[in-house]
Structures are given as C-alpha cells and as structure tokens.
Amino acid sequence: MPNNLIFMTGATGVLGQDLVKELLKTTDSHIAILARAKNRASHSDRVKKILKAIDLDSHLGKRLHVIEGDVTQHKFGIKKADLEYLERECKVFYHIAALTALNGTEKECQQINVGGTEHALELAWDLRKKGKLERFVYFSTAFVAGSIWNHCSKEDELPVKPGFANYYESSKYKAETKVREAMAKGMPVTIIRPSIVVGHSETGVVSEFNVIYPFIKLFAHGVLSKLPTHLENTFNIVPIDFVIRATCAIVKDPRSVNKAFHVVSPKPPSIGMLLETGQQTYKTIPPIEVIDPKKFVKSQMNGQEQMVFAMLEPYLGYLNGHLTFDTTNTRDILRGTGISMPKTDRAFLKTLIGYAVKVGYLAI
C-alpha cells in the first residue's frame, strides 16, 4: 500500500486532469481520484475514458485509484472502506472540484462550491484526526475579490466588501472563508488562487474551451459585434503549464502552509491587444466596435444579440473591471526553483487563439 498518497477531487475536469498527470511525472505518490456515475456510465468507467483519451489509463490500480463519491454529499458519500482507506494512507487532500461556469445559478454555486467545500473540510477534519493528512489544498479563484471594482486583492485575505459580477465569485468567496476558518482552527491549508485558466504557453494546447474561449468565438463568428469596454482595460488570463507547475512546487514547499498563492499574470493583455492580434493575424475576424459602458444601451442591439449578450453579462466583469493581485508570496515561494512568472503577450495570445483554429473550435 502507498504511504504517500493523494486524494483529489476534480480530478477529471481541465485542471486536475494535468495536476493528475504533473504529480505522475515528477513524485511516486499514488492519487485516488474522487468520481461519480454519470449519464449512465459508472464513476470508474468515467474515469477510465477520460484517462486513456490522455494515455495515463496505464497506471489505474497501479499508481491511480478510483473512489466512487459525490461532492455533494457529507464527507462525499465515499463508502466505509474507502474512507478507512484514506485514513490510512492520505496525506494530501487536493481540493478542486467546483462550478466554473460564470453563468451558474445561485443554488448550483451554492451546493457545488460552498456545499461541496464543507464537505471536503469534514472530510479532511476526520482524515486529519484518525489518520495522517497533512495538507489541505484548496483551489479557489483570484476573482474571490470580485472582478467589477478597483481594487488590488492581497493574497493572505479577503477584502470586507468585494465587487461580485457573478454567483461563481461569490460563492467561491464563501467557500474560501470556511477554509480560512478551519485554517483558523489548525487545518493546515494551502490556498491556489488562478485567475483565467487558458492553454499552454507554448502550445496553446487545453483540453475544453472554457471561460474566455465562447466569449472570443462569438465575436470572431460575428454573433456579436458590440463591447461594452475600453481598448486599454486588461483581463487576467494564465496558462495552464505556470498553473500546474507553480502549484506542484508551492506544495512541495513547507512555507506554504497557511498561505494563498495568486498564480496569475503580472502583465495581463490589454482587450486591444486582443482584438488587434486576431484580426491582424485572420482578416476574416469581422469588425469590433468598443463602446464606452456608460454609454451602452443593449436595446439598440438586435433581437439575436440582445438574447445572446444577456447570456454574456457574468463574463462583463472580467473585461471592466479594475481588479489586481498582489504576487508577493507566489514569487518569493517560486524563487530559486526555474519556475518564472507567465507572459501573457502578444505572442502568447496569437499561440491561442492559433490552436483554437487548429482543432477547429474557431472556424476563421
């Protein structure tokens, strides 16, 4: 049996899938992986499917293990055998399962990503009392702070009155705080804040177009041809390589208990330098008109675009707002170790929206 192993949830989605694949890579650590049946299809067959489409399905009941539960549910529903066995051997508990979606409901955010949380945090309370856990990681969001006001968001804690423009900010604020509370209590917690989550640096490669992406193909597509924003405002987007690396090393570093770490861009693009790199780089992109907000009025829009910019209105946050972050512990902890802070260029930005095209998502 491993006496070094991992518990994760959100194992299958865009993040844990290359978290999962990272700590393959460069630890010898055993990870179980939390999942659960869907659309008929059990949670190890799940997994099993998502696994092999990135050839990491040779180590399941090797190095990889499969433990049937849901989020939703206290300590996950996971069976009694199941949570003997995390007793015994888990000493890190990766907590990254949540509702990403910017347009979720208020009741989906809340049972998802503020239920979900509890329940983790009961489950790591008793893996912490009868067994061997030491660390807590949490996956929360740069945007805890809320992205719809000007403000410079610290790392070590969460402003009193932040600016929400979506029930994912919020609830994800709420779910940090309970963290904080059990930190509070002597749950020793590390805290990873990412803000956009894109594709690799080098290759734009991601696994699902999420976030930004649908908010660039309406545009690109010419489904939407008004935005409401300024050339110069910046939006926070990170690749997904800094994210995975930064976090393993953050971890692995013992100074990163009781912290929270922004891995986000220090020089986020502009939304001109956006629109200038796509349209310079495709000549078919059709024309963008920037409309100053104050002045927008979304009922000269026509039918279709009115029905569809009602759809973008979470996203609006994340291209008008003012917010920033504080990197001071993600740099000092990153010091020394190869890992530098992302560029999120020109060039960077021409990699993604290159291999969007590539595989089709973009049809420009």
Ligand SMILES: NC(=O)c1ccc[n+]([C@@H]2O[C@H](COP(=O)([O-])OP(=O)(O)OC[C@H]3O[C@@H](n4cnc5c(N)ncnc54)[C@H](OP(=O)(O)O)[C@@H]3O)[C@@H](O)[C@H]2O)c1
Contents of the next structure:
Amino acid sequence: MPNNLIFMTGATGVLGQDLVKELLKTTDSHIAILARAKNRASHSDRVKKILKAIDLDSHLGKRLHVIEGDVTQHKFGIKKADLEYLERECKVFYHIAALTALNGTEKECQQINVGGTEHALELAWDLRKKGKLERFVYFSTAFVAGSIWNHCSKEDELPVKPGFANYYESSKYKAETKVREAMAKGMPVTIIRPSIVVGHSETGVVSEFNVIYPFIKLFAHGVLSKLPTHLENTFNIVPIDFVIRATCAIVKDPRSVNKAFHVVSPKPPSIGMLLETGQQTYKTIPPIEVIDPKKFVKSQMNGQEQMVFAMLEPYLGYLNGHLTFDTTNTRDILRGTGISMPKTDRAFLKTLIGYAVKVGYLAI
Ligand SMILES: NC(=O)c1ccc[n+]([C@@H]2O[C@H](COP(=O)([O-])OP(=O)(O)OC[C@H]3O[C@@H](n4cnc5c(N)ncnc54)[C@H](OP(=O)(O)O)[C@@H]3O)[C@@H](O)[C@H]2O)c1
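The form predicted in complex with the ligand is what I want next, because the block you gave corresponds to the form predicted alone; please supply it.
Next comes the full complex, and the chain you just saw is listed first.
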C-alpha cells in the first residue's frame, strides 16, 4: 500500500497529464486518477491510451491507479471499495476537472464546475474526517476576477462584483466561493489560479490547441479580419511548464495552506506585439484591422464574419487588456526554489506560433 497517495480529478486533461508526469518524476507518491467512460471507451481503456501516448503506462498498477467516477455525481459516484481505499490512503486531493470550453452553456458549467466542486468538497470532508487528508488543492482560474472588468485582482480574495464574459468564468467564481467557504470551516486548501495556459516556454509544445489557439487561428487564416481592441491591450498567457513546476513547488511548501496563487505572466504581451510578431515572421498572415471597441459596429462585417464573430463573444474579455493580477503570494513562495516568473515576450510568442505551424495547426 502506498504511504503517500495523491487523488486527482482532471488527470486526463491538458494540465492534469503534465502534472501527473511531474509528480511521478519529482515525488515518490502514488497517484489515484479519477476517470469516466466516454465515447464508448471504458474509463480504464481511456486512461491506458492517454498514459501510453505520454509514455507513462508502465506506472499503471504500480504508482498509478485508476478510479471510475464522474464529478457531476455525489462523491463522484465512486464505488465503495475505492472510497475505502481513498479514506485509508489519500493525503492530497487535487481537484482539477472542469468544463473549460469558453462557450459552455450555463447548465453545463453549473453542473460540472460548480456541482463538481461541491461533490469534490463533500468527498474531501469525508477523507478528512474518516481518513488522513492533509490538503485540498483546487485549480481555479485567474479569470474568477471576471475578464471584462479592469482592476488589479488580489490573490487572497474574490472581487465583490466582477464582470464575466462567459459562463465558464462565472461558474469558476462560484466554485472558488465554495472552496473558500470550506477553507473557512477548517479544510486545508491551496488555490491555484493560472491565466491562459499555452505551450512550453522553450519549445512551444502543447498537447491540445485549446482556449486561445482557435481564436488566433481564425485571424491567421483570414477568416476574421477585424479585432475590437487596442494595440496596447495585453492578454495574460502563461507557459504550461511554469504552471506545472510552480504548482508542485507551491503545494510542497507548507506555507501555501489556505492561500491562493496567481500563476500568471508578470508582464503579459500586448495585442500589438502578437500581431507584429506573427506578421513579421509569416508574410502570408492577412492584414488585421484593430478597431476601437466603442466604434466597432458588427453590422459592417460580412455575413460569414458576423456569424463567426458571434461564436467568439465568450473570448472577447481576454482582449480587454487592463485586468492585472497581484502575484505577491506566488513570488514569495517561489523565492529560493529556482523557479522564476515566466517571460512571455516576443521570442516566446514566436516559439508558440512556430510550434503551431510546425505541427500543422496553423497553415501559414
Ligand atoms: N487551460 C487553461 O488555459 C486554464 C487556465 C486557467 C485555469 N484552468 C483550470 O485548470 C483546470 C484544468 O484545465 P485543462 O486545460 O487541463 O482542462 P481540459 O484539458 O479541458 O481537461 C478537463 C478535465 O476535466 C475532466 N472532466 C470534465 N468533466 C468531467 C466529469 N463530468 N467527470 C470527470 N472528469 C471530468 C476531463 O475529463 P475527460 O477526459 O473525461 O473529458 C479532463 O480530464 C480546470 O479546472 C481549468 O478551469 C485552465
């Protein structure tokens, strides 16, 4: 039996996969992964396939264990024997699973992000009372601050009246509120708040082109040509390797109990820098007109552009540009660990775009 068991939801996703890899490399912990059946594949077959693709399948049954469950159910619908196993062994519980689609419906986001977190907390209380749970690590988002309201978001509080661009953001806000309520009642909690996660800092490698990538693709491929923003507006992206290494260092440090951490870029790139970098490197990228959002009239776009633009509404908050994030907790805890805050400069943008072009995601 493992003497140090981590239980993780969301391990089949982009961040979860990399976190499992890092924890196997840097700790001697065992990890129990929650997974569900999907698209006619059983939970265990799905995990096997994913782990094989990232070269971790040899750990299955040794340091990696799979537990069937779905976060939309009470205690994730986990079977009695597996619950007893978690009660006996689990010391750290990472709740990472979420619906991350920015165009998710209100109902889906409520069910998976809010309901899922309530069920995670219900289980965490059991593991704390009946077992030996020491920490509940919750993956929130920097955008609980609401991407359409300009202010400096603090780490150890939630803004009172944020402006949300989509149901993903508002549901993650509600979910973090639940986690903070549990913290106030004595659950030892660590909250990780990444901004927009993108490829590796040195290689640009990312397992899935999600969140901001499809947005960039539409402009790079000339599907859209007008962007309602200002060239000086910034968008906060953060390389995945920093998110993973910082998370491990934060959780390992006992000072991280009952705190939240902005895992973000301290100096995010501007829209102008992104457009310039793309267009200077790839001459085939069509011209993109940046329009003051106050003067942006949708009806002046052609029919196809209007349709695509309507689908992009949930993303537009990220072009807002004046939302900033306090990083005091993150900087304090990372001091002396050898992990520095990430650079998201022109060279990094070039690396990200270069990787997307190399693997054929961007045809420019
Ligand atoms: N990526 C970002 O830019 C970003 C930024 C800030 C914060 N975050 C937060 O970080 C976390 C991970 O993000 P990610 O990008 O890795 O997400 P992702 O790739 O979309 O993965 C989502 C994970 O949640 C699981 N999940 C969803 N619904 C579930 C359900 N009903 N039952 C069980 N598992 C379920 C998925 O499992 P299946 O494989 O079964 O679908 C998958 O493992 C999320 O909490 C997200 O809010 C992400």
